[in-house]
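Heads up, the chain below is alone and in the form predicted alone; it's given as structure tokens.
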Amino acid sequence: MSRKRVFACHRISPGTAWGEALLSVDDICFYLVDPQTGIVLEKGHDAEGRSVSGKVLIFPSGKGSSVVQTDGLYHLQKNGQGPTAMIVRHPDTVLVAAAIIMGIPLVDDVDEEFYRLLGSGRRVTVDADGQTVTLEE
């Protein structure tokens, strides 16, 4: 039987969705992920290999200039292949216009716990609207 846990967060991009967890310790660049296939494509990037494509996206914060973060997460969407939801530590300001732009649910804020007791592979529920995330156990 799956238990949940729960965490409040805040709330920075409307919706809810769910997945897969992915979770890396570095910033990202959508610019650097294959649009066709969601696969982070950045060299030493410790996501490197690994796709974004319907999984909750966990990261720091984005990284690159506002044409390359919009238009790297523009052409993932485009294609399908974008994270169904993102939680960041420290949003920027090109993330969050992106993000409400394109209709991904995104928030921050989230306790410590939450960060210690998640792993990539974990199924999480991200309701920014109730302002809270759920991760399954």
Given for the second form:
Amino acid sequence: MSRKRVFACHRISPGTAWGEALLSVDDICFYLVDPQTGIVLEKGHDAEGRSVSGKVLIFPSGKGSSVVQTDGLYHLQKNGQGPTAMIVRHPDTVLVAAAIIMGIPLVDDVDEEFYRLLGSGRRVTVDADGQTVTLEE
Amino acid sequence: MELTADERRMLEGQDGEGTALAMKILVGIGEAFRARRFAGISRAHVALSNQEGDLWFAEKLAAQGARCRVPPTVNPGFCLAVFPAEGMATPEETAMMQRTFQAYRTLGARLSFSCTPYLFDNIPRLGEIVAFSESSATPYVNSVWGARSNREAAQSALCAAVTGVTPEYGLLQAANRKATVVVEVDADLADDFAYQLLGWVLPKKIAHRIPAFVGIPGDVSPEALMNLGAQLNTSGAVPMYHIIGVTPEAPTLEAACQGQAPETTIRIRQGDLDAQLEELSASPGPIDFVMFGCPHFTIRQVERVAQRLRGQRLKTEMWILTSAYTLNLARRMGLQEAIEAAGGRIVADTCVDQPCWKHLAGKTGATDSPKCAYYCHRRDLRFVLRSLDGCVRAALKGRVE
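Can you give me the structure for the form predicted in complex with its partner chain, which would complement the form predicted alone we have just seen?
First the chain shown before, then all remaining chains and molecules of the complex.
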């Protein structure tokens, strides 16, 4: 059995989900993610060439103009290629609205210790309703 | 959140399911940002996009009976009078645009189909609380007009238009509107194109902070400010800026920073703008088309293009996207005739990021807008970036030198 560490967080969009962690140091625009595969297309992006599909996506903030996040996530969800949950440091209205409307759990305000222990590929559970993030070691 | 009796009534569905859904989403956003209450809005602008996600949500609200308490102006899709007849939009694409048109009409939106309402038909006063989505619009109303809007999603702005309220947080609160980084601009700003590059280069250096610009002249044009905000808020997420001595909340640097010391001062030099242009632009050489109007061209920009085209013939396609308001002026003033005589086109109600441009896929064009190049990457349109005059010269020669 792997050891689990539980961290407090703040709920933004409700729900519970888990998946492998995908960490991006760059902000994400879901419009520049391939809706068929979930692969980040944006040139020079920290996550370029990696897929968000089925992942718990951990990134600083959303970016891009006011329509693109909802449409990007809509297509990913419709094709079953969206992230299972998202963790951000700086929530922005465009991303928050998109996550709530598309029903993807989203939290912020996770303890810094979580970020120190985290690496891409680790399994993470986001319980937005219980306001916890669990990292399996 | 504390809700008034009217807000609770909407949430509980007494104004119908669609209004209740809009209210539920706004409460979710309010709780996410720890807002304590709602504020009434007097204006809204919805970044309609005619994309599947946008249509899905607008139709859902409309079908559930939602109607806008505050009729919003809306962004462009593509012009139904032009593109289907010319074979540039398929019957499926046309049907989708017709559905978008109908959904927003049912919702009670003002069908203005322009991304620049802040220049002519939806202009707030200083301090007015509004909900403006669209990346060029939010910075303009906050910064130039001094109205108060968060960086709304198209959907959150539509929810605000339906309910007439928005959660009170972020830029609605005076303390959050202060500049925390000073940006000294030491570059040639004579051409409005410089502001496109300035807006694109800055977010990487200042992240999510509100900048106060020093060194931007008092006679800066509305087009330059439109460009600056559009790029700041596309390259990054910067929904507000101050310009000392120009914008209404920044008579002095001290006022812009609300009496506090800025966290840092950075300097943008000509070399930063030149390097940004080099990074964003495709290599000079032959081009197939020129795309103008992201954001929609103003009458001043249309006049400038028309003057430079008179008596000449374009070697490439040229498209100028604008508002119905500006197109009407251009028609009355003979500018449309001049542009068409040279082989160019000027159309209203249309965005660069629409399916009607598929004949340009795989081709290289010229544009003055980094935002245009960034979003059209998805549709496989490549761009050399140049100033408005540089793009016109390129269209006349068929190449960018």
